[in-house]
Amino acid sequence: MLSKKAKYAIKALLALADQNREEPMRIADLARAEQIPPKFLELILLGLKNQGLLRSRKGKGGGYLLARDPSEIYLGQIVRMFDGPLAPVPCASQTAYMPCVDCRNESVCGVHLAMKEVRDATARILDGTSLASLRTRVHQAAFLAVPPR
């Protein structure tokens, strides 16, 4: 499951990729536009600052900006970055393996195997989906929806 961190994550920086490059986007505005607790983003941003993938501005006509073009920022590095592998368990993890206690053989162990198809599939979509994309697909949503009555 996603959690929190990652999910606000995801949020803010779509809301960042839909800002002007150039013109920072204060915590307190982004937190209102996107409901997200004003603390809980302020730790949530820094972390992102500290992977490269925003900048800050101090001082009046601060706040945060992307570091990097949108088309460059992937889900799976978000993801990662917050909820740590993928993999649902260790045995299927890249970048976390453990082999389990309990397994004997786990090329033949049904729930690695499953496991791994899942993380490969998790990883193919996340890695392949990078904000730039995601903000298109949300625009076209956006265009397609239907307003509520």
Second form
2 protein chains.
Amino acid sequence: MLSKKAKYAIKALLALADQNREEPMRIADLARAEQIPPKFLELILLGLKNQGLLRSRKGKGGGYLLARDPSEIYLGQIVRMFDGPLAPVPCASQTAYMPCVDCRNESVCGVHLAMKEVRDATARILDGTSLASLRTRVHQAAFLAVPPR
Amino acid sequence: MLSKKAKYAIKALLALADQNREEPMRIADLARAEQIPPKFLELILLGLKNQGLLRSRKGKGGGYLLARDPSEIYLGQIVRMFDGPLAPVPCASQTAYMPCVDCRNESVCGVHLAMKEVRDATARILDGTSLASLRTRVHQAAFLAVPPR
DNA sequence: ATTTACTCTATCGGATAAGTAGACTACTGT
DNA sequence: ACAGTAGTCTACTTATCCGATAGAGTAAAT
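Could you please show the structure of the form predicted together with the DNA, as a counterpart to the form predicted alone just displayed?
Now the full complex is given, and it begins with the chain already shown.
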């Protein structure tokens, strides 16, 4: 289950990817646009900044903006940041592997086998989807051409 | 994240699939074999029985046994039963669809798009893996031929 | 009748998710 | 220099759920 934090983070980042770069967006505006509780969004954006995905400017005309190009921000990183490893079970995780205590031999564990498959499929999707590519698909779905930069 | 319940359920069912059919297995033995807290396993097996996946016999020589052939029990059903829908987000669920309140137009939502992909990949794996096929793979991994029936 | 083993309800501690409050700090335009 | 704007940070609340345990009850077999 995706947490609200991760979900809101993706929505906010996607909105910022739609923004003209170097044009910051305020928390309050972002919150209104994406229907996110402002104080909650605050926390999320702060986290994204500390991860290096966002930059911020204080004072008048300030707000948040992407720290890198949308083509270099992947969903996998966002989801892992808020919800931890993608694998349904720690022994199937690539980034945060932990053996099961109740499992004598991992290579002969049905749960491990099946869940490794699930984690690999999930990682293939989320680590293969950038903000930029997702944005393109969204705009295509809306029958709009991607506005030129 | 897979719950312990679902994990234990899969392990227990897999153990029962290894058992000679019509030979019931007691909760206590199953618990010991799979390193599961007995009272907790009790609850799980009861649930599986109520779902029609297991049958039980009381009294001496009793215990639990599979209600159907291992080739007709799929991981998807087990996981859904204990952990709910496979989709990371309700609006991407096939079996328990729920629209997001904060989402004006689903077909233009990046989160929806990406998460639907994840749910489809997960479902393809879990609804495509039966107890029988998983058992076969486990035995192959153990360099053992599947013991004849 | 007694033993064996499943059935059912209740309970509990701890963890986590989602959201809120409020004080603080820093930047910027005039 | 100094408002006023907007992000930063810490703490807290509240509700829910997970994992696990306890114990009384019921049904079957010998």
